[in-house]
Amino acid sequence: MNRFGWKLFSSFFGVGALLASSCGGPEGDGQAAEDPDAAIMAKVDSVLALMTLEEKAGQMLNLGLAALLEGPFYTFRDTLVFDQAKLDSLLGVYGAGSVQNLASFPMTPEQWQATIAYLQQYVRDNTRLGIPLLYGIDAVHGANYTAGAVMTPQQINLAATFNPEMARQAGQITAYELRACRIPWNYSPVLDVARHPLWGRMFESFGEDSYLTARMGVAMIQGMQGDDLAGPTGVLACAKHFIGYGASYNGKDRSPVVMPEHMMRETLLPPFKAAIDAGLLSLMVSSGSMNGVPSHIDKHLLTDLLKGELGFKGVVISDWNDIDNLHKIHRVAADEREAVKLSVLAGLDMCMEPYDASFAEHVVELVNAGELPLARIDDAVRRILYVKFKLGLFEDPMMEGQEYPKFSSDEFDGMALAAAIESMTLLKNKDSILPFSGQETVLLTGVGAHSLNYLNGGWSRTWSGQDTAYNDTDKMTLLEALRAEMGDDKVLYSPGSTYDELLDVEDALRQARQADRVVVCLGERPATEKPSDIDELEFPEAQLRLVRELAKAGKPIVLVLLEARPRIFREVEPLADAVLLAYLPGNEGGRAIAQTLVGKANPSGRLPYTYPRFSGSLWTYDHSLSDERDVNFGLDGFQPQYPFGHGLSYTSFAYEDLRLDSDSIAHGDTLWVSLRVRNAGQRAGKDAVLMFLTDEVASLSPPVKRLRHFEKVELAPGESRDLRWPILPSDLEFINTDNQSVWEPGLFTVSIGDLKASFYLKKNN
């Protein structure tokens, strides 16, 4: 046992013997040896039997790191100094079981190691049982709170690749670099289906489609968790936010969701179900409410649906200070004590109470008063101990002796660059103005042109992502990357604007007249959570005016969009000869955009959301046909700027020979769809082939289409590939108003590109 070994093993012979006997041995029944979870649960129950009520309540408490440091919680710090009195109280007396996030600056791996080692050693030496801490962090695009770590593209970029392998690799990079810091728990991925384009956290999601979110989310979780959570490169994923966080009726953060349960089950639930089936063991609750019931007190969601129906056996944690918000904001509890009672009864296992130990105090008081059953507390703590054992924290909380030579490596940078390139989504390319030939002189301007922060967005070294002090100086902005590709003499530069103010537009226009091409990099100020709320979906007028002014030069204009969500630019879109949507591509984003502009990389991204044309017409692609009725009762009311799945390439792909192996099937059968994809252009490229399914008539008004399969293919010029997909019974079902998954006989249509084929689902005999 190493020096960070669990105190119960090293100090209490009787407990060690109890645990050994519980795990099965030469004289045991062998059940635990055959079932690893049974062995772990035996250990869990042995520990639980030793714990006092106070120790159990402490395990349910999740503290912010700043609560243990000298000075007020919200204090800028450039070094960490632990406050002994706070340590003795919050960890020593109350026995907080987990700590999360950073103080105010990104630490190096060595600083993280020292910090977490100090906390683990304190708990080992100063608590009765020495149960190790579980440390968690928001590493949403790489280990973004660690200095020097690779910041991968944000989730929305990964979604645009339509390539689950990109999400899996991003998860692997994140897990490896978190484990290099000795951090075993990651509050990621976001599995919220982003149904409202105004929502400022759309960039943290996989877009508006449930199936895409499920496929990409499972791949990322598998990349993070690997084959062994206790291994040197596995971290515990924490999917968020259960449920509906990205579907608020008003598009604001932490706001109410109004949605019938059958629609919630149809659209929002599948990614979480897929993740649980894939081994998800921790989950964060939505800060909002569902049909008037705050999610943190919704027993139907947290206990009946999540833990019961879906069989989730992991830990349910609150979001930041959200138990307090039940009485301060939601007003469903008279005080914090009642809020704790309601949330724990509903199924909450761990409270992210970042500031103090009030949650644990209330738990003890409520149990002693008979208002919280001890069985509910035991269930919560059993789940917490289970994941700690699964992570190997009792055996080796610091992964001693492990080295991480690939931290911030060229290999990881290359993987991040590849993902960023594959996410580049070419929305418009009039007269094939892109790629540049390399002979042109280009003016680069706009708020995102010379900024790493606009490439990365929120959760980048700091929470907001706006602080430039922690930028990685070895990474290139778009300006630096484009000059590296084309030469300094070929790339002129003028700032053009801030986020919402023009800057010397005369200089930009003068240089535009000297250039052959004009690239305007429109951008969205980095932010997340409530600071990401906006009142207008349009780009700020200053940025749109910059485009209008530069159009006076009469030169071809290329728009590059750096944005957390689709920002409307309808009025200047006709002025652009090409539009490249880069989303938030991360630290390698400057290189990815530059290589795409000059043709070194061929864009293959597709829109993971519907790009709206008007702020008053915000529909997702899987709307109902009635949404398409226009003011004259025709069917052309759905007119997005660009549709879901749209994306151009520097080559062309032909879809041919769409076939179904039968024109009718019975429920329970499998129908096979086949298609040939051919690169009909002059250069190699990748294409995301999307298969949609339409239920032509149903008892509930069906969506006009739903994504049911996709595959990314890479083809040389003239090369073709045959694809074959099954249509399964689950692809044909929907959730009815009784919240049951049902199928109905009738006509279905498969559509891939411009090709369509139909079949009948027959009544079973």
The other form holds:
Amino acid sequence: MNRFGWKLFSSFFGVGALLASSCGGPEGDGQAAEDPDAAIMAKVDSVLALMTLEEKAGQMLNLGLAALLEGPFYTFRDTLVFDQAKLDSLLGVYGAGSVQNLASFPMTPEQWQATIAYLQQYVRDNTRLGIPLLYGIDAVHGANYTAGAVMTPQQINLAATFNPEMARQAGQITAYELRACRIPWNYSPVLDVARHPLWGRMFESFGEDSYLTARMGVAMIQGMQGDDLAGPTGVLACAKHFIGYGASYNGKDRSPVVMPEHMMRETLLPPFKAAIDAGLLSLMVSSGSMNGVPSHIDKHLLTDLLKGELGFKGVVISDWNDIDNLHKIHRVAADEREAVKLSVLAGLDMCMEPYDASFAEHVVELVNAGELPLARIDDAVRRILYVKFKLGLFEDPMMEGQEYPKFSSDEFDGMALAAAIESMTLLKNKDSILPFSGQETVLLTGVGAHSLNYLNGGWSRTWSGQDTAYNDTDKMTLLEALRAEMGDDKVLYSPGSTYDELLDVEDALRQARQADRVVVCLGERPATEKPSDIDELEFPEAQLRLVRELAKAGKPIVLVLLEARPRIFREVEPLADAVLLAYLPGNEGGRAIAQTLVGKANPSGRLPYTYPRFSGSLWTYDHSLSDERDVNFGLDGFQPQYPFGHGLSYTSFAYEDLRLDSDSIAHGDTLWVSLRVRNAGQRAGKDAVLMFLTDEVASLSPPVKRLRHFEKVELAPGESRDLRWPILPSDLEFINTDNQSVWEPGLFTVSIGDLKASFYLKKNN
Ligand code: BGC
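Now that you have shown the form predicted on its own, what about the form predicted together with beta-D-glucopyranose?
Below is the entire complex, every chain and molecule, led by the chain shown above.
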């Protein structure tokens, strides 16, 4: 018996029986005992040695669950019935190694368990080696495809908290509730840096900044993966979409990126690099192209950079049907066969081929024809087996006997509520109109006012998030939550508008006249991917007109914004006394907004993107000075509606005593920045302190500033805190046109709030 032995493999899968007799393995090998990865790799190689080419090709296939069910792939279902012939073909004959996604409706944890147990048993009993399946899903804000699971705020809200602990907790809840369903693999987080505000999946990202995305992404992955991927609450994260999905030049879904490599490395790569350094073991390729090369065939990207330079040891999976798309959409391959060849040669390990097994057939044929080296296939399968072992799938794929009592618990709801509250971003508050005293009568109106779907956005029980049939009836819309806070008689309601049509505006205006305050909840119709493409960033005219009509009542107006990306509302902004940006705060969002409006919660969110004023002026905050030139030959051309990092509080924070411990350093020395933050107002509150760095002169036109550190502090009225942060060598570097990270001597400026301090980076002797 080898050291990982019979028990390990025999508990569930057939491969155990074969290995028990055939595996030489590293018996008594001291090295393997010290290095858990070496032990796992020995097991991986043992399994690989038993596999035929067909079985290897099958492992590389990731099927859609619907391909195994009765009826057409795309059809409405409210029950799940497997089709025996499809199972026998796709799992039995082709040996697909992975299945993903939902069957059109959200199942309960028990239904998920039964479904996955059925599939695992099928492969155990009906394939030669019984290699366990790797089930994957998009649980992008909580286990959103499971009935009753906690739907945390979307990623953009987590970013707005500027509190990585919120991202870690969201990852933790998600993993726990996925494991309650026996799902071990999550297509999350999105590490695309959202460089174009038109992008409909902005809400799935951590916003426009690379550093913020990296910090939040790492925290979320750590929360999701925990200390032990094979443990009862560890789930394998899959960062996506490598690379540039959020940076297309036209802002549309899956559109081309045009960007030199050094800029890609500067802006888009750091979150992925940080995630890999933090233990990321699976990654999804972007559906788009960069400089004309679709990412799925970009060997330089997937093999040289990702697996080589960044040392990525995990699985590279394609996005949905994207190998086919190389032929049908990108037109870089004459047919599917060539597309398979190009993508696998480029470094693809697993193909998300939802509909059929043609990918596996092509792999076998290409290897037999000598067009794909077997070594590349072995490398891909080794990576797949590696993560299956890391997840403990061979040993206990169903987490037998494991209980998940915290599923959908008050504790998790409370964590989701806390994150939603901390994301609330108060953009404007003229004459401190907010918070309400509680004595006012309020008219609440607008498309987002009485809808759980508008709070949650896409990926909520269904892909589009639009189906009201699956809404959690125990959760509160904003209307219900505000009435719970203020009393039914204090909150009047009129629907106002749909997404793009005015409703009974006379009714809304009549009630506005009876009220002391008017709250208009503007909203964006839930959507993701292609259906989230829009042609203009402005809110639909009907919603803007509702605000204009209500202004006739002459009552103070508060705008609440529920949106996937910064929708422009410039024309009605002057009519609003206060603006609260809630993004897509999830199922607890109604309560979070209501508690903020009445002052039970103090907003502390900051904008994780630049809020544009005009759709013809779309810049990120880290633009170069030349972008600020204006028509009068001045430097006044950058006039967003609100800048990156903006966010007000019901208290006020004073920044004092910004100091650097030296006015010059050599590269590699540590320079310490210190600052005092004081709560100068009357309420307790949290403040995200952001530190920017400016390289005043560089050989590549430098950004006007770059976020280099942040910390969230909580202070009672009058309380102050001394912060002290190091400036790291990497904070001072940039990527030059040779794609090297370099530093140059010269003047640098640190800015925190309105305070600034400068230092010299000295030449090396
Ligand atoms: C999306 C991915 C998602 C995948 C699986 C794709 O269309 O772009 O983000 O993970 O589908 O659902």
